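As structure tokens, one chain now follows by itself in the form predicted alone.
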Amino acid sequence: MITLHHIPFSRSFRILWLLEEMGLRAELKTYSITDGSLRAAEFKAISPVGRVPALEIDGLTIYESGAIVEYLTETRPEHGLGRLPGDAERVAFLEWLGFAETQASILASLNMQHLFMGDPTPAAPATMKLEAARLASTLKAMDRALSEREWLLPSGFSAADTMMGFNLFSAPYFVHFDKFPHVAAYVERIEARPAYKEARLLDGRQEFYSKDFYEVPHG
């Protein structure tokens, strides 16, 4: 039995997609960020800071998506989705896992600023502008890398690409992708993958965004 603790349209999609790429089907336990379920003692016994993803597999419970990706790819190397110690792309693989988390932390800040902060502590436009610029900077770096290849690693698709799952459907709410044509083409390649399509069907309805794009307010 594999159990994935999950919120639709969140970082846990990374793991849902990777499991589908590996042909592994998980039972989904779905939570909401607004109903208090992440703060419950039962869930914090699984994920100490009350965040998804958390994965129950092989008699273990693992939280933090980067750690889960490394565990899955290292314990199931037959799928060829990781880059093990000694592989020429090992360092690049680990760098992209870290890059995805850096980018996701900016997205988390933008989500907080635009979606969850309000009276009596409204978000500061200057902070929103700065965070949008930081996100654009990460997309520019990705665009440059993807101008030379189809996937993040030169040898082809890997779990580093699945780490971008959450990022690339959240980023367009804050930064226009027309400035990043290679990233836009990369998203199209991702969306064509059968495992990605299946994971999106399983993912569930997103509850975060009510607009197509979030402009930085004047102020």
Ligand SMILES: N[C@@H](CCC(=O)N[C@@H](CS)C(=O)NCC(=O)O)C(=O)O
Second form
Amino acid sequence: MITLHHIPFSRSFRILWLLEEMGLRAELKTYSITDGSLRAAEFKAISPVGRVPALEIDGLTIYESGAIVEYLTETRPEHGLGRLPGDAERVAFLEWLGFAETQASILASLNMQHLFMGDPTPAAPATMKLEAARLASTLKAMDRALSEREWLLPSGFSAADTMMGFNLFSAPYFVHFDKFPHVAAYVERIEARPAYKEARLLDGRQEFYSKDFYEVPHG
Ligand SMILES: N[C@@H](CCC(=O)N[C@@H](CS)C(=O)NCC(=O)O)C(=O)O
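Could you give the coordinates for the form predicted in complex with the named molecule, as opposed to the form predicted alone above?
Below is the whole assembly, all chains and molecules, this chain first.
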């Protein structure tokens, strides 16, 4: 029995999708980001600052999406979705897992500024502009890598794609993708994957974004 602590359209999708790629199905415990359930003592016993994902598997409870990805790929190497020590792509694999959080932390800041700090908190246009530019530079790095290959690692699809690919749900709300054609084509390849499609059906409705694009307001 596998249990995934989950919020629709959040980083727990990385794990939902990876499990589908492995042919594994978790029971979902779904939370809302706004109703206080993440702050309950019961959930903090699972994830110390009340964040998703957390995964219960093999008698363990694991939080941090990167740690979960490493655990799943190392304990289930038959799926070929990790790059184990000794693999020529090991370092690149680990770099993408870390880079996914570099990029996601910028997205979290943009989400905070544009979506969650409503009236009467004043928006901070200078911060929004800076974070959008920092997000664009991470997309540029991805675009460069993807100009040479279909997936982030030269040998093919891996869990690095589930870590980074999830970020591309949110990124187009803040940066237009027309400058990043290889990233745009990569999103199409992701969306064509059967495991991704299945995970999207299981994910649930996003309740964050109410606009197609969030412009930086004039400060
Ligand atoms: N580095 C962590 C970040 C987890 C995280 O921040 N998750 C967000 C959802 S995408 C969350 O649970 N936010 C709830 C909150 O900040 O209260 C990971 O990769 O698992």
